[in-house]
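Let's start with one chain on its own, the form predicted alone, as structure tokens.
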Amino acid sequence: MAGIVHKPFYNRVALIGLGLIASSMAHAIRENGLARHIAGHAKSAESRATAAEIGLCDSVHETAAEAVKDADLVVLAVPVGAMGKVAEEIGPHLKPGATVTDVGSVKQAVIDAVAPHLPPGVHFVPGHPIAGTEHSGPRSGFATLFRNRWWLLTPLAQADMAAVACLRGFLEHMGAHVEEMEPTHHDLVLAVTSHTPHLIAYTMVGVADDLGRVTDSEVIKYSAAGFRDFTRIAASDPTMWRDVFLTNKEATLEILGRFTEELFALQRAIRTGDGEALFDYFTRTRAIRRGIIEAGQDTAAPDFGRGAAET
């Protein structure tokens, strides 16, 4: 679907926050003709100036309240910890019948923070695009970021089905595969697939940094693919990930506990020379990797399957 101009789903879309996700949405919206006007706001004056300079949005506003005026769709693309404050600011300025969504990777905490500030008649459809790179800022976006990637929606029980369907179509025309999920289940799934792996990556890079017997130059010069992959993940936005772990605390701690148990089992197998246990374990985990590739969520190529244009 992506790359073909369609009838606009919304007259005016407001992007609150102009980092990787929002800037990629702006490019995809324009490329596919999905809205007539894109309004943008970023907290940073530098980001607003950059967005205006590169023509990322049709209009760039100093405040979120100004940006959402008359918007049919409002996208909250700010760190999870800032969602509630932004919702409080924009609530009185939202157009009746507007849809508000977000792109946070934690859902129940966002619902708890945002929903109380939205007036009756405004449709809240929380969302999470499972796509990204380690880059951030208005210049980091590209129109194909969401192509063939999952975008999870977690509608509330009282959600307006027409609003959900319109948002789904909008996202699908950016190239995303859209599925609906219950918020707390989403948070558990993402603790397994994203949050805990990021924490492990941060930890491994931290271990390398703290290990005095291995110099920084050796870490950089002799990095094998596994460690390079860890450093890419660990280069992600620290504000975003701080908020993710603080707001998805229970699910992340549960998965970390299970990870610790698995790690102890592997330590025991290595210590006792149990090659059969190690071989069986690695065979099982290798099959999961094959399943991800067969599902089209990555390729067998290095660098997470990303081409040079996407790095």
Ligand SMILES: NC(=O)C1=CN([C@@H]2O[C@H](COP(=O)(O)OP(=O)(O)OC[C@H]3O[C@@H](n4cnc5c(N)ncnc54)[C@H](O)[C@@H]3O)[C@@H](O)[C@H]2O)C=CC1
Contents of the next structure:
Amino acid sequence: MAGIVHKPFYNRVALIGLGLIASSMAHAIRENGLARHIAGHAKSAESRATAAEIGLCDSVHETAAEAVKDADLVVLAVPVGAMGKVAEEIGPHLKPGATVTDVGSVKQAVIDAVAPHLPPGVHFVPGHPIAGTEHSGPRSGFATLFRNRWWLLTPLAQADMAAVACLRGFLEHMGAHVEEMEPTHHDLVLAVTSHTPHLIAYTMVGVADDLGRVTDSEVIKYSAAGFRDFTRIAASDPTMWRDVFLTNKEATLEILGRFTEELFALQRAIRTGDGEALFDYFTRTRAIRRGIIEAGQDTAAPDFGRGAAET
Ligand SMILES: NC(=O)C1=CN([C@@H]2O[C@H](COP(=O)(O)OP(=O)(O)OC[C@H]3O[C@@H](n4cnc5c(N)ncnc54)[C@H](O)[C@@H]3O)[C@@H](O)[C@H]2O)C=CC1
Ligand SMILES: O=C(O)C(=O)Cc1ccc(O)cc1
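Having seen the form predicted alone, can you show the form predicted in complex with the named molecule?
Below is the entire complex, every chain and molecule, led by the chain shown above.
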């Protein structure tokens, strides 16, 4: 935690995009006294009206340019594919010395889209909370979403260390565990742990739905816990996930390639009745899971379980 930075970490925070992540941040900022003023903007008039109605922010603005005026921290919390356009819009209106961060699920594409629009003297510190739910919109947020969850920062080589330290302290006061990572490494890791699993969930639910039409929805009615989780994940926001796959194309295609190779090998083992191959494979994966538990790593973040919020 940054020792020299004290609450409130920022005088004025601007949240651009008022969905699950931004609304959770708004609640967490308020609950922990992390900023004096929260300004908000969303493209959709309906989201702005909802945010105003529920008092999510101290001020709701019709344009992103107005929202970022005088902000010390600007958080881009829009779908990954919209980050560049928002950065272009706010660039000329940012306060000199302000910090800009984002919460996008993909990092290198966001850096490429955002950095060129930010003026010199503004500190860009890209980030990604590894916390979420299948819900979206300004009503879906809650203050404990980030508690005991990882929040990865992928600062550029020339990043201002004081700006990174202040952001780190701010995020830690929301309950997150902050680590730094190189952006392309982040994108590969997340392709394995989040992006490809989401695609598999989408596919399985689609397959079951096709089958459901034949068997009068029995596949949904009698689904076991694993499949129920697939249906939860497959209910996630389509715009957000479309953008994740379009912008983390290389890494997800690499992991999907490896996945389909393994799947074909298992398919062949089933077809040829190769029980030994199946048994060996499942023994290997079981040992991996047991190793994770023995190493105490079955956690969303280090002290998960001590008052952590399930999503
Ligand atoms: N939902 C999740 O579980 C997680 C999402 N993320 C990332 O957080 C970001 C936001 O996701 P959510 O909060 O879930 O989204 P959401 O769908 O709940 O909200 C998105 C918000 O952005 C606004 N928006 C869209 N385009 C805009 C534009 N051009 N200008 C201004 N506002 C615009 C929408 O009106 C909406 O208020 C995404 O980049 C996503 O990859 C990161 C971690 C978890
Ligand atoms: O709801 C779930 O299971 C998630 O996996 C949440 C999530 C979605 C996207 C992210 O970039 C990070 C976390």
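Positions refer to the first chain, counted from 1. Since the structure is predicted, the reported quantities are computational estimates derived from the model, not experimental observations. If you superpose the two forms and keep the largest set of C-alpha atoms that fall within 1.5 Å, you have the rigid core.
Two rigid parts of the chain rotate against each other between these two forms, and of I130, L256, P238, V122 the one at the hinge is L256. Domain rotation between these two forms: smaller rigid part turned by 15 degrees relative to the larger, from C-alpha superpositions. Its Cα shifted by 2.7 Å, R268 is compared between these two forms on a rigid core fit.
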